[in-house]
Every structure is written in C-alpha cells, then in structure tokens.
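Presented as structure tokens, the chain that follows is alone, the form predicted alone.
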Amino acid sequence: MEQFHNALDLIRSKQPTDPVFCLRPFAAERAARWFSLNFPGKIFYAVKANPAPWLLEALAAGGITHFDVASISEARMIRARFPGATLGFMNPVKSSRAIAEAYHHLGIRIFALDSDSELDKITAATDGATDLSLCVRLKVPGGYSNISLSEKFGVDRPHAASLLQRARQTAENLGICFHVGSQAMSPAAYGQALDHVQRTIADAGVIIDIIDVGGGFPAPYPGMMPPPMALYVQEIAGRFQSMLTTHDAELWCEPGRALSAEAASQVVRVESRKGNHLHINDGIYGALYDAGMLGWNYPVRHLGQAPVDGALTPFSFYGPTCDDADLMRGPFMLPDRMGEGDYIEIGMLGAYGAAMRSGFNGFDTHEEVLVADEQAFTMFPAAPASATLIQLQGEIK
C-alpha cells in the first residue's frame, strides 16, 4: 500500500479521481492501547464499526482479543483471522441456524437475548448446552446520546426479573447488557443505565456474573465534544464497585466507533460548485451516510497549495449520484473560494465510513493510503498525558 505524510502530499502526487481512504493503524492501535490500559475488564470491539482487516490488526496490536459479532458472516471472519479470539455474539435476535454454527463450529460461547423465545432458540440451538454465558440486554434510556438505541433491543424493567430468572437456571454466566446508544455525550449516561441495572437486578433476586456497559463510547466531532474519556471509565468503575454481583463478577465493554474513529480520513474531489452546494465524488451510498441521513457534521479541510486569509464559508455536499437524499447539509466550513477540481479531507471516517459504502449507481471504486499525520481531532493523544482531548485547526498547507 502507498504511504503519504498526508493528504496534502497525497493529492500532489497523485490527483485522484476516485475517493481515497487515508489510513492511520498507529491512530486504531493507541485507542485500543489506551482502553486495554484504563477499562477494568474485558474490551469486546464491535467488529460493526469498521471491520477492515487492517484496522482489526491495529487493534490486536494495541491488545483487543475480544470480538462483539453481530451477525455469523462477522463471526467467521473474526473466527478466522483470530482463532483464539473470544467472540461474544451480542446481536440479541440471531436465526437459529446461525447460534448453532457459531456454537457447535465456532466455538462461541457468549450469547445475547432480551425475549423468552430467544432463549428457547439459545438452547435448542445449542442442544441444551450448559456452558454459556447469556447476556439478558436490558432497555435503558438514551437522552445522553446523540443517537438513540432503546427502540428496536432491549427487554423492559417489569419482564425482565423473569427474563433473567429463566436465563439463570441454563446459563453458566448470567449477565446484563444494555447500549446508552450511539455517541453517548455524558458519563452520566452510563450511571443511569447501571442505576437501572441495579434496580432490576433487585427485582429478579438472581446472582448476576457479568455486567457489560455495551458501546456508546464517542468520538470528537465538530459540534460534538464530549468529556475525556477517563471520566467514562472512572463513572463506569465507580458504579460497577457497588452492584449487586458476585464478588468475581467481570466488566465488560463494547466500543466500535472510539476504537477506530480516528483511523481513516477520506479525501473527495470537488466536481461542481452551485451557490453553496459542492457536488463531491462521495455521499452516503459511500462512505458520507451518517453525514447525510444522520445529519452527522464531520471535521473537513480543504487541501490547499497556499495559506488561504479569512473567515470561512458554510458548504453543503451532493454526493455522485442520481439520488435527491444524497446529500449531506452540514455545515462544512471550508474556504469560498472552493470550486471544481479542489479537493477535501473529511476526517472521523475511520467508524461507518468504508463499511457503509453500497455501490449504488455504480459509485463503488475508491483507493486506500497510508498516511502518518494526526487526525482533525483525538481522544488519545500520546502525549502529555493530561491533554485528553487535542483539537489541531486550520487547513493543511
């Protein structure tokens, strides 16, 4: 793979004109490095966010060896790539066919449930096996999180006490899921989520062997600043010491987009300007969905050649294809003076940005680069250690 120092020099070189992927592993490597360091349990990464072989690597190499799997292709990938991996496969509604391969071929042990008849399935997929850990995911509020994930999982506080009771007598492991949801902007969110943990737990009177605090770690955005990561951790630590457990009970977690966020940036040609509206040769049949049906406002520079002097101008994004929904309103702040034939990095693409991409209208091609600089933004600076969040301005000279 080509390497760069940045996008600067990639475009100098190159002048592409598909979308290129700038890739930063050391950026994947440091979270991952970071979390292993700081969390007090396991770390579970939601193969979901990015599951790039290169950036999976990174994380290895920063110390993950556990794997969140949603789905079975997920999980025999992860099987493959890391065969003494612990996957835990924490999609809570699965096809029965698919709990007995990961079980009796995959050597899966950890399932996730928020209904009775998942449970059912659980066990006679698994032929009645007594060496599981279930993970009953419980619904919690998500008014800390930028997107919310209590709709579609998640069993209610009045059935749950049942729902564990059941799990309980099958189970080796009993454990308690959730998700704050997607880009939690407080610690408190995770507080308020143990506290409703707590309470059921109480209800159900059952020995609980696992509390797992799901994703919902964030990632720096304009817009979206959240607090250092440190007091996540410290307010998930803090309120996991009092539960209602047993006295080895584990912690675990599962962060997706913390973990490989700041591991891609993508660098897009401008193709036309209308007022503005710059047409890009991205949007959200690519990598942009979050951008454009999210309302997702990511951090952007315009590659320039020379210093450029003034304030900057609000831009919104078409992307390449046929689509009226394929745009993306932003607004992106780059110099007025954009026009066709400019190019634009937009960072944070490291999480739902090339595993979002669908290939419609036949805008499927782009390139992968490495490059060495540092992202817009990061939650993990290697140094001082104090400074927990780093914003780098301006555009790339």
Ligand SMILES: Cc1ncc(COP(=O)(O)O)c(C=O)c1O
Second form
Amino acid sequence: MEQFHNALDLIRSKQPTDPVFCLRPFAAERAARWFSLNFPGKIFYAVKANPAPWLLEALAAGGITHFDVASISEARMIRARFPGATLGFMNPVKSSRAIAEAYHHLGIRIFALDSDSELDKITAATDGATDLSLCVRLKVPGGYSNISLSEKFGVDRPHAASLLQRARQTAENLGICFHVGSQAMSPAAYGQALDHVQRTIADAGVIIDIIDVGGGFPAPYPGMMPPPMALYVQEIAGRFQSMLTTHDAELWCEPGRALSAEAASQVVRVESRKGNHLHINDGIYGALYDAGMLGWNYPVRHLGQAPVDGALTPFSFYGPTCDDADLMRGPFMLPDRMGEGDYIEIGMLGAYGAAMRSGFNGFDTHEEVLVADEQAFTMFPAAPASATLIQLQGEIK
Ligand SMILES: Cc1ncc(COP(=O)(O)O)c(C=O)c1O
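Since we've got the form predicted alone here, give me the form predicted together with this ligand too.
Up next: the whole complex, starting with the chain shown before.
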C-alpha cells in the first residue's frame, strides 16, 4: 500500500478522483494498548465497527485477543485470521444454523441472548452443551449516548429474573451484558447501567460470573468532546468491585468505536459548488452515513492554502448519488472560496463509516493509503496510565 506523510502529500502526488481512505494503523494499536493496560478485564473488539484486515492486525499488535462478532461471516473471518482468539457471538438474535456452526466448527462458547426462545435455540443448536458462557443482555437506559441501542435488544427488568434463572441451569458461566448506546458522553452511563444490573441480580438471586459492559466508549468529534477515557474505566471498575458476583467474576467490555475511530480519515474531492452546498465524491451510501442520517459532525480540513484571515464559512455536503437524502448538513467549516477540484480531509472515520459503504448508484470505488500524521485529537495519550484528552495538532474545525 502506498504511504504518504499526510493527506496533503497524497493529493499533491496523486490528484485522486475517487475518495481515498487514509489509514493510521498506529492509532488503532495505541487505542488497543491503552485499553489493554487500563481496562481491568477482557476486551472484546466489536468487529462490526470496522472489520478491515489492516485494522484487525493493528489491534492484535496492541494486545487484542478477544472479538465480539455479530454474524457468522464475521465469526468465520476472525477465526480464519486469528485461530487462537476468543470469540463471543454477542448478537442477541441468531439463526440456529449460525449458532450450530459457531459452536461445532468455530469453537465459539460465548453467546448473548435476551429471550427464552433464543436460550432454547442455543441449547438445541449446541446439542445441550454444558461448556457455554451465556450472557443475558439487559435493557438499560441509553440517555447519555448519542446513538440509542436500548430499543431493539435487551430483556427488561420484570422478565430478566426468570431468564437469568433458566440460563443459570444451562450455562457453565452466566454473564450479564448490556449496551449503554454508542458514543456515551458521560461515564455515568455505565454507573447507571451497573446499578440496574445490581438490582436485577438481586431480583433473580442467581450467581453471576461475568459482567460485560458492552461498547459505547466514545471518540472525539466536533461538538462531542468526551471526558477522559480513564474516567470511564474508573467508574466501571469502581462499581464492579461492589457488585453481587462471584469473587472471581470477570469484567468484560466490547468497544468498537473507541478502538477504531481515530485510525482513519477520508479525502474527498469537491465536484461542484451550489451556494454553500458542496457536491463531493462520497456520501451517505459511502463512508458518511452517520454524517447524513444522524446529522453527525466530523472534523474537516481543506487541503490547500489556508485563508489569510483564517475565516471559515459553514457548508453542507451533497454526496454523489441521485438521492435527495444523500445530504450531510454539517455545518462543515471551510474556507469561503471552496470550489470544484478542491480536496477536503474528513477525520475520525475509522469506526463504522468505512464498514457501512455500499455501491449504490455505482459509486463503489475508493482507494486506501497509509499516512503517518496524527488526527486532530486522540483519547489515548502516549503515556498509558494517564488518560487526558490531548490535542495533538491543530484544531477541530
Ligand atoms: C453487542 C454490541 N457490542 C458492542 C458494540 C460496539 O459499540 P461501540 O462502537 O459503541 O463501542 C455494538 C454496537 O452496535 C454492539 O451492538
């Protein structure tokens, strides 16, 4: 893969016509190392956030040996790449066939569930296995997060006790898992959820071997600057100490975004300008789904001469497809003179963006290069034990 110092070098050398993903494996490795050193438990990388081989290798180099897979395709891919890894099939709803293959052929012993019917399915598909770690997913409040994950999955408290009691009879290890929602902006999200878990364990009166706090660990975006990651770990570790679990209970987490967001940016080309709308060569059917559908803001940087007075103008972006919905409102702050042929670097796209690309309307090509510079912010300072959000370079605009 070609390597450049930064995105500016890339456009000077190539003048690309397709979007170009600028990969920073060192940032993923640094995030993984930070979690490995600071999280007092097992870290399952949520593969859905970005399953790219370069990223998986970087995370492995940073110490990740456990993976949260959501589908049988992810499970096959991770097993083939990391034969010795531990995989958890953490999607609470799976097909019987997927469970059977995961158990009998891929060596998976960890399964999430949130209903009696899923428990029956797991029991049948594994031929009544007695070596399972079963994690019952609880519905927890998602008020501190930017993307709710509390509607679709999770058993509510009135029904949790009986499901936990049933699962206890089958499981070698019984766990409770939850997801506070993606991009949790306060450590209190985990404190609140763990209080809920504590009450649920008391209701059920069962012995719990695993507490899995799921994903939700944040990344820095414009207008969404989270507190230091160390405070999240501190909140979780503190609550875990006093929970009603076995003395050797394990603490798990499943970060996706936090381990991958900082590891890629994307260079896009402006194809046309209409007022303060810039038509660019990527959009919601490419790597910018969250920018469009969730109105999420990302750091942007014009790859060219900075305006002398530093003044910036708010722009929105249209993607390349013929769909009106292919709109990213921003506002993205860029120099006023932006026009056709200009290039923009959009930061913090390592999580979800790249993984959600489709080829809609034939916009199915992009390039990838390695770059060596830092993005504007990181949650993971080089000194592993002190987690302060540090500004590495420039400002998020
Ligand atoms: C079960 C599960 N675990 C972990 C994650 C990763 O979440 P995040 O990227 O917010 O860390 C997700 C995301 O959807 C999920 O569904």
